[in-house]
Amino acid sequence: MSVDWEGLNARLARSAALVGEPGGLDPDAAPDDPMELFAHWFSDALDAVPEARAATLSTTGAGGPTARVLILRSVGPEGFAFATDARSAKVADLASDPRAALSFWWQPLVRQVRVTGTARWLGAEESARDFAARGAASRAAARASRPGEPLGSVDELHAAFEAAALDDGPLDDWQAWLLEPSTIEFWQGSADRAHVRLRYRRDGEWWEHGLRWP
């Protein structure tokens, strides 16, 4: 298969960037908690954005930086929790290296928020709860699951699919995470480039915020 990379990067170049309709930030009227605007922003990203819950989680392990996109499970004043297998990738990167980053991007509002901070592992009890609520294709699809290993054929997945679809009960491997913040970024995009950083920072209880240069 041939590729016609400069016919694709002219493309690329005619390509609008900014499209959607800035949802606005206005850095006065900022709460002092983060978590209080991500809330805002992302009750406005439910309703505009298809999505809205997938995030870019990046995690540092032995090979180096990896980043993957994922479904928020939940969101809350301690911070954002994720669920995955025990033996993928990011699993292996955060035994070895807590801190992670999560990034969302909500196109149609032009809006992007960074978070940095550290992750850990919310239990046993929590895991299988959170197993348990889930619906049962995505129950089914966890247990035939065998993140990262060699795959023969898309004929094998399918299948080990369909026996996974005949198991209902809980499986050992499913871990529920919680990222809890040390920096919130909320960044508010503009068509004439004079974007809005707005960045908080934990220090201690509290937080301290104040803009930044885009």
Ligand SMILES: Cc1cc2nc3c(=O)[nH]c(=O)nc-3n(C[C@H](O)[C@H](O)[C@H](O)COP(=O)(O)O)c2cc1C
The other form holds:
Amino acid sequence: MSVDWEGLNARLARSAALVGEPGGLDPDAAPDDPMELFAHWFSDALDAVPEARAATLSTTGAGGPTARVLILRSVGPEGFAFATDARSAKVADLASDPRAALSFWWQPLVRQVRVTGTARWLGAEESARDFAARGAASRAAARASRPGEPLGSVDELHAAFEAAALDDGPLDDWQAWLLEPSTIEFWQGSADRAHVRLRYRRDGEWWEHGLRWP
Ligand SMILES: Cc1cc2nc3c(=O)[nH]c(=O)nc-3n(C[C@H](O)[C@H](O)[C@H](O)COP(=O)(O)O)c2cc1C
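Switch from the form predicted on its own, shown above, to the form predicted in complex with the ligand and output its structure.
Below is the entire complex, every chain and molecule, led by the chain shown above.
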């Protein structure tokens, strides 16, 4: 398969950036609690952005930094919940270094949210609840999966899923996690590049916040 790198990069150069409809950010009206602002932005995103709950989780482990997309399972004053398999690389990373980052890009609103914080397992009960709330296909996939192990063929994957679908029940390897934020940055992009960055940092019980140069 030959690749026209030059042509591809010419198309890349022509493709526009920051072409959404900015949702707006008024720093003077910013609440003291960034989770309140997140709730407003997330509500806007659910209205305007396909799959707004998809976010990129970055971790650091023995192999260095790595990032992957996952689904936000819930959000509240305590932070951001996600769920995954205990045997996955991300769980190994978090076991060795619980610090993590979560980032959202909501293109139609030209908004980015960057979170850093510490992740913790939410326990067996919450994990079981999360697993039970999933659809049948998702449960079968999780039950069949051997995260990160070499796979011989896609047929093998389908066969394992079909077998797993016959045997419904809880899965001990399923884990719910919470990222407790220590910084949250709200980035409202603008076509003229006068992007507004509003950064919150936890300070004990409270949060301090201020603008940053873009
Ligand atoms: C849109 C989307 C949603 C995903 N949701 C999840 C999820 O909720 N949990 C999860 O463990 N992996 C999810 N994945 C798969 C991860 O990106 C990743 O491939 C997998 O978890 C293995 O990552 P790891 O080896 O770094 O642990 C999702 C991928 C995409 C593209």
